[in-house]
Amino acid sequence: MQSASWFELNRHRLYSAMIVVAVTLGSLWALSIDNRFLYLLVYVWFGLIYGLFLQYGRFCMAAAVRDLFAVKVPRMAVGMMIAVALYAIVAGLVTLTGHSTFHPNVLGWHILIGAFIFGFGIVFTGGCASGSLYKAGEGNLNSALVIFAISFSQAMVVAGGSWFDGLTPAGWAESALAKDMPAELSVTRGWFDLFTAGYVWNLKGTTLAEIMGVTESPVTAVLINTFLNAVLPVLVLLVGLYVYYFRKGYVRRLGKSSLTLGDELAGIWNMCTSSKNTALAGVGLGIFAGLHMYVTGALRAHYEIFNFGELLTAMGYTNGLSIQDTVFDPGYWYITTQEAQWGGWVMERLGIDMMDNIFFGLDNGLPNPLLNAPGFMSIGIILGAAILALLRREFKWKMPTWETAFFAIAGGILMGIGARLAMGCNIGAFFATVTNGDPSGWIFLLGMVLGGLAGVKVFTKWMDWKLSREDSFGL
C-alpha cells in the first residue's frame, strides 16, 4: 500500500521524467547514427521549449481573439504582443550576425482571405495552430482531431486534382503555362498549382526596409524592420488594448477621477503584468524563437547548406525529397506546412500520388516523418506541453463529444484551407513575419481577427439557438 501511495503521489513527475529521458535517449541514438542529425534535433528541442512556454501561459492566439470579442479580456492578446516585440528585437540581432534564416511572405490578397478563413475556423476549434498542439499535449483529444483535420485538409487542397479549376482566373493558367517547369510536373493539374504558379509566383516577398528603399546600411534596415514594423505597432496596439479593454476597470480600482501620464503608463504596465504566466510565456517565446533562428542559421553555415534536403542527400536519405532535392525547412518556428506533409505522407502510403504537384513535388517534398525536422518541432511542442502539464497536474485525457468532434474537424478543415491560401498560419504567416520586418504579417493578423470576429458572432448565435431549443423542449 505504501509503494502504491508513493506512486500515486509521484506518477505525474515520473511520466514527465520518462518523456525527457525518451527524448534524450532518442537524440543520442540519432547522433550515434550520424552527428549531422544535430540539425534535426535543434527543431526537436526548440519545439520542446515552445511547448513548455505555450502550456505555461496557456498561450493561444485563438484564445486572444475569442477573449477580446466574446468576454472583452485582453490578457492573451497582451501576451501575444509581448512575444512579438521581444522576438523582433532578438531577430534583429540575429540578422546583424548574418545567421538569419527568414524569408518574407509574398504580398497579395490571398493573405487576407486565407487569414479570414483561418480565423473563422479557430473559433470553433478553440485553438490556433500552436494552441492545438500544446492542448493535445495536455491530453485534449479534440485538439488531436484539429491537428488531424489541418493535416489532411491541407494535403487535399494542394493535390486536389481539378475540382475547382473552373473557378480559377484564365490569367492564372496562362501565367502558369508560361513558366519553365520540370517535366515531372503539370501546372494544369489542379487549381492550387495554378494559384501558386500563375498568381503567387508573380508576387514579391519584401520587408519594410526594402519597401522604403533603405537597404544599403544593414543596421538601419534592421532598425526599420524591428522597430517600425514590429515594436512601434505593438506599442500602439498595447495602448489600444489598454484604452478599450483595461482602462475602465483600472480607473475604478485606482479610485481617481482624473489620471496623470504616470498613472496611465502604470496602468499599461499593470495590464501587461496582470497575468504573470501569460506575460512570462510571451517573453520566453519571443526570446527562444529568435534563438532558434540563430542556431539553425549557424548550423547551415557550419554544414554549408541552405536546406535540410542537402544534408539528407549527403547522409543517403533521398526518398521523399522534392524534384529539387529539398524538403520543407523554414529555419525558424513554423507549424502548418509540416502537418500538411504528415497528411500527404499518409495519403502517399495509401497509393495516392502526392508528388505530382508544386507544393510537395517541387518545393517541400514528403519525407518520412522520422526525417521531417519541422515535423519533429511540432511533436516537440506536444511533448513539451505534456511535460509541464504533468508536472503541474494539469494533464487529463479529454474525450470529444460528437458535437465537439464535429467542430474540431470542421474548424480544422477551415484552418487548413486558410493556412494554404495565406501561405502560413498564426505562427508562420504572422508571428514569424512581422518580427522579421515583413508587413504581410499584419495583413494576416487583420484577416485572422476579422475572421475570428465573424466566427464569434456565428458561434454565439448558434449557442443562443441551441439554448432556446433546449428550453423549448425542457431539456
The other form holds:
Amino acid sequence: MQSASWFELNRHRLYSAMIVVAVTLGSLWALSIDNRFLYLLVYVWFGLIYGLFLQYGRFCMAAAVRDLFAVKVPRMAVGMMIAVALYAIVAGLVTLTGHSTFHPNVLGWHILIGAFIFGFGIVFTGGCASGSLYKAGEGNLNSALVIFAISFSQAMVVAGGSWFDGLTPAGWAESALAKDMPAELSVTRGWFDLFTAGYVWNLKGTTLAEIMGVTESPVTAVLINTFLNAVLPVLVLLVGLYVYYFRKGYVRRLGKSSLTLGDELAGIWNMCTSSKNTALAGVGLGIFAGLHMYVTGALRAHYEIFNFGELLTAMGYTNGLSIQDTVFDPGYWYITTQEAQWGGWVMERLGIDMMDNIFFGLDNGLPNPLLNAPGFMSIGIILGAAILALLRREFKWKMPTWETAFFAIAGGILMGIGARLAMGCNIGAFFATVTNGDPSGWIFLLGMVLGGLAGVKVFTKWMDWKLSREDSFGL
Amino acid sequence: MAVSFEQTGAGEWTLDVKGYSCPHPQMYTKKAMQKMGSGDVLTLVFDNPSSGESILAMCESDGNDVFQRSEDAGNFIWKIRKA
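Next up, the form predicted together with its partner chain, please; the one we just looked at was the form predicted on its own.
So here's everything in the complex, that chain up top.
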C-alpha cells in the first residue's frame, strides 16, 4: 500500500527523471560510438532547453498573432518581442566573435505569400511549429498530428510531381535551365524546383548593414543589424501593443483620468511583466538561441567544417547526404526543414524517389532520422517540454476528436506549404532572421499577421456556425 | 467530447472545454463571460495549459477576477468573477 501510494504521488517526478536519464545515457552512448557526435548533441540539448522554456512560458508564437485578434490579449506578442530583442543582442555579440552561423534569407514576394498561408494555418492547429512540438510534449496528440502533417506536406511540396509546372511563369524554366544543375536533380521538372532555381536563386538575401552600405566596421555593422533591424522595431511594436491592447485596462486599474509620461512608461513595463512566465521564457529563449549559434559556430571552427555532412562523411556515414555531401545544418534554432526531412525519409523508404529535387537532393539531404542533427533539436523540444509538464503535473494525454484532428491536419498541411514557400516558419524565417540583421523576417511577420487575422475571422465564423447548430449549448 | 456551458445556480455558470487546445478554451471563455451578468461566477474547466496564461491576461485586461485556481493531473479548475 505504502509503495503504491508513493508511486502515485511521485509518478510524474519519476517519469520526468526517466526522460533526463534517458537523454543523458543516449548522449553518452553516442559519444562512446564517436566523440564527434558532440556536434549533434548540441542540437539535442539546446532543443531540450528550448522545450523547457517554451513549456514554462506557454510560449507559442501562434498565440502572439492569434490571441491578439481572437481575444485581444497581447501577452505572447510581448513575449515574442522580448525574445527578439534578447536574441538580437546576443546574436550581435556572437557575430563579433566570428562564430555566427547565420545566413540571410532572400527577399521576395514568396515570403509574404508563404507567411500568409502559414499564419492562416496556425490559427487552426492551435500552435506554430515549435508550439506544436512543446504541446506534443504536454501529451497533446493533436499537436503530434500537426507535426505529422507539416512533415509530409512539406516533403510533398518540395518533391511533388510536375502537375503544377504549367502554372509557373514561363521565365522560371528558362532561368532554372540556365543554372546548369546536374541532370539528376531535373530542375526543370517539379514546380518547387522551378520556383527555387528559376525564381528564388535570382533574388538576393542581405542584412540591413549591407543594404545601408556599412560593412567596413564590423562593430558598426553589428550595431545597425542589432539595434536598427531588431531592437528599434521591437520598441515601436511594444508601444503599439501597449496603446492598442493594454492601455485601456491599465488606465482603468490605475484609476487616473490622465497619465503622465512616467505612468505610460510604467504601463509599458507593466505590460511586459504582466505574464512573468512568458517574459522570463522570452529572455531565456533569446539568450540561449544566441548561445546556440556560438556553440555550433565554435564547434565548426574546431572540426574545421562548414556543414555536419562533412563530419558525417568523416565518421563513415554517407547515406542520405546531398550531392554536395551536405545535410540540413542551420547552426541555430530551426524547425520546419528537419521535419520535411522526416517526411521525405519515410516516403523514400516507401519507394518514392525523393532525392531528384533541389531541396533534398542538392541542399538538405535525407539523412536517417538517427543522424539528423536538427531533427534531434525538434525531439529535444518535445522531451524538454515533457520533463517540465510532468514536473508541474500538467502532462495529460489528449486524444484527437474528428473535429480537432481535421483542424490539426488541414492546418498542418497549410503550415507546411506556407513554410516551404516562405523558406521557413516563424522561427527560421522570422525569429532567426530579424535578430541577425536580415529584414526579410519582418516581411514574414507581416504575412503571418495578415494570415492570422484572416484565420481568426474564418475560425470565429465556424465557431458561431457550430454553436448555432447546437441547441442545448447556451453560448 | 464536447464543450458544455450551463447555468448551475443563481449567478453561477460552468464551462467545460476539456480536450480542446488553443484557441478554443480562451475563445469559449470570452463568449461565456459575455453571456454572464456582472458579479456572476464562472467555473472554468480546461486541460490546455497554454490557454490558461491567455485567459489570465484576458481577465486582467477586462477586470474580471480569477479568484480560485486548482490544478490536478493536467486538469485546471478556475473560478472567475465577472466585473
